[in-house]
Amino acid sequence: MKAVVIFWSMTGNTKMMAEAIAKGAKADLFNVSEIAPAKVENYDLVILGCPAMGADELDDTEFLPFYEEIAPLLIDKKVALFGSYEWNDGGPWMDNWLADASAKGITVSDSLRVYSTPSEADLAKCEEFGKNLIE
């Protein structure tokens, strides 16, 4: 299975989770802003990070309309969404995510989040998290 993590991170914890997940799925690792969207259709299995921002949305500069354009490659692939968030519990932002992804017909196979800077504990849990959704 090829696998392709791709992310988004304003103060650098999303991007510690996102070389975590990689490691363990043995993935290609690219910053949003390094991956033309088409490229998306080279891979089996796509697991994309943001953090939560404002509201408990996502990044609306670079990450949010990268998603809207991969959407529709995404319906027929395995995904998994994962970020880190300050406030609340985390809920809200993955919750809408993953709701969102839903409407646009996307089937999430997993996701993780993780409060705050992640500690050696969460970025244990983040590359089990990229091997399992690789088995």
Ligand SMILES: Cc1cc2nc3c(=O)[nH]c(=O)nc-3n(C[C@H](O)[C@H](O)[C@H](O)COP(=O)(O)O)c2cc1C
The other form holds:
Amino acid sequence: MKAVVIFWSMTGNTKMMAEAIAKGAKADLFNVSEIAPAKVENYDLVILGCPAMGADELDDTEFLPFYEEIAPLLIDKKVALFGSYEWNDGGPWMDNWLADASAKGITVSDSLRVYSTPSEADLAKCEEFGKNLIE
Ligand SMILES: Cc1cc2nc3c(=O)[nH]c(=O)nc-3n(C[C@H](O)[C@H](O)[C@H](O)COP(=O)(O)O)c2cc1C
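Moving from the form predicted alone, what structure would you give for the form predicted in complex with this ligand?
Full complex below, order starting with the chain above.
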């Protein structure tokens, strides 16, 4: 299975998660600004990461436009979502994201949210999350 991790991160927390998940999933790793949307077509497993921004929303400067553009390509693929949050208990931005993905017809296999800066234990969970996705 050809896997890719594509992330956006403002202060590095989601980036740390992305690196650990890519290691676990043996996936290619891109910042969202480094990959053309059409390239997503080359992958079977697409793992997307974005922290909670706005009012429990996705980053609307770079990540959201990219995600909206690739959404039709994700319908036939294995998809997983992750990111870091801090302000709102439980990370409701991920619930919003999952609901949005579902409304777009995207089946999300798994999702992972981490509070603030990932601890060593969180990073181990990230690596495991990636590993499980390719098994
Ligand atoms: C502009 C801005 C908006 C944010 N909005 C939320 C939010 O709505 N809900 C939340 O739980 N955290 C919110 N946060 C906190 C971030 O999600 C948190 O700091 C996260 O760890 C940042 O991840 P990053 O280091 O990958 O950028 C916000 C942070 C910033 C700077």
